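What follows is one chain in C-alpha cells, specifically the form predicted on its own.
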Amino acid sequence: MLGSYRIVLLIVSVLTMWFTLHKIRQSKIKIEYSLFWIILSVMLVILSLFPQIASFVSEIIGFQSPVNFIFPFIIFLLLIKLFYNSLLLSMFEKKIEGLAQESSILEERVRKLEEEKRDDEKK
C-alpha cells in the first residue's frame, strides 16, 4: 500500500474518531449508535499501520492490491450500516404511525366527553 494512501486513510480515520467521540461528548449521539463509526475507525488505523494485514487478506481473497481490498471492505460495512439503518428507521415510522394513530383515537374521545359534558350542564 503506497504510503500516501496510508498517510490519508490514518488521518481520515481519526479525524472520524474525534468527531464521533467529540459528538458523544455534546450528547449529540447515543454511545450505541456511535460504536460502529468508532469500530470502522480503529479497523482502518490498524489497517492503515499495519498495510501488511490488508496485503494478507487481499492475496488470500485475489485482490491485485490492498486499495483493492479496503475499498469494497469498506463500501461492504457502509452497505450492511445503510441496511441496518433502514432498518430502524421502518421500525421507528410503524411506531410513529400507532402513536398517531392512538393520539387521535384519544383526541376523539377527549372531544366527546367534552361535547358531553357541555350538554350535561346545559341540562
Second form
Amino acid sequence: MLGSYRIVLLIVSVLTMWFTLHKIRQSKIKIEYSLFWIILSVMLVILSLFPQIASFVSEIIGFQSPVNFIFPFIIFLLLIKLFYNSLLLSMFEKKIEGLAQESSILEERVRKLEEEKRDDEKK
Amino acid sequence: MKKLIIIPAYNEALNIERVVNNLIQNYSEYDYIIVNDGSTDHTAEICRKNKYNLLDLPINLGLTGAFQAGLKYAKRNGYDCAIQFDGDGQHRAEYIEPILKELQKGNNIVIGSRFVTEKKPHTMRMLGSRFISFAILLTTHKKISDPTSGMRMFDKKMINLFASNLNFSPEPDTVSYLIKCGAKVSEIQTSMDERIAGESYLTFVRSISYMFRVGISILLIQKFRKKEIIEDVEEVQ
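Please move on to the form predicted in complex with the partner chain, as the form predicted on its own is already shown.
Complete assembly follows, chain above in first position.
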C-alpha cells in the first residue's frame, strides 16, 4: 500500500475515533449506537498501521488485491448499518405517532371531563 | 350499533364549520370526531370554540396517522363502524347511509366510489386511478372502480386491525392487501363535490409520486406482508 494513502487512512480513522468519543463525552450519542463507530474506527486504525492484515485476509479468501476486498467489505458493512437505521427510524416513527395519538385522545377526555365538571358546578 | 364519522382535518379552517354543522344538524344519529392533524391555521381553535368533538394532534402525522388516531378513538369507545369523511366538504353526507347498509350486508370495507355506475372520465387525473385499479385487479382479481376515494367505511374488525398495526394506511395498497387477507370489500356509487375553499393536498407532482408509491406498493411490496387472518363474520355467528 502507498505510504501517503496509509497516512491519510490513519489520520482519518484516528479523527473518526476522536469524534465519536468526543460526542459520547458530550452525551450526544447513546453508548449503544456509538459502539459500531468505535469498533469501525479502531478497525481502520489497525488496518492503516498494519496493512499486511488486509493483504493476508484477502489472499486467504482469494482476492488479487486487498483493495478489491476492503471496498466491498466496508460498503457491505455500511449497507447493513444503513438498513438497520431504517428499521430504527420506522420504530421511532411508530412510537412518536402512537404517543401523539395517545396524547390527543387523553386531551379529548380531559377536556370532556373538565366541561362536565364545569356544568356540574353551575348546577 | 355505534357509528362514528372520522373527519381528518389539516388546515381546514375555511371548511370545517360548514362540514361539521351539516353533520350535527342533519345526521345526528352518527357520532363524529374531528382529527386536527397539527394544522397551522385556526382549525383547532374553531373546533374548540364550537365545542366540537376533537382529537387535537400535537404534531402533524399525515393522513395515515391522523386517521389512525380516529380509529384508535373508535376502538377505545367501542364503535362498530367508522367512516372516513374529509374535512374539505368533498364528501357528501347523504351517502353515508347507503354505505352503512352495504357494510351491514357483511362487508368489512365499503368504499364510496364515484365510478360504480358512472363512467370514469379519460383525464390525466384519472390515469393514476386507472393504473391503481389495474394493479389491484392484477394482484387480487377484484375490480375496485375508485381505489383513491377517501370515503371508506370500516367494520369493527378493520377498526381493530388499523388501530393497532404499522403500515395500515387508509390507502389503496392497504385495501389490496386486505382483500388478499380475505376481507370483503364492496363499493357504493356516490358523487363528490368539488372543494369550495382552501387548497387541495394533491398537486400534480404529488399525484404522480402518489401513484408510483401506491402502484409499486400494490404490485411488489404487499405480497411480502404477513397475512392477517380475517374470519368470515357469518361463520363465527
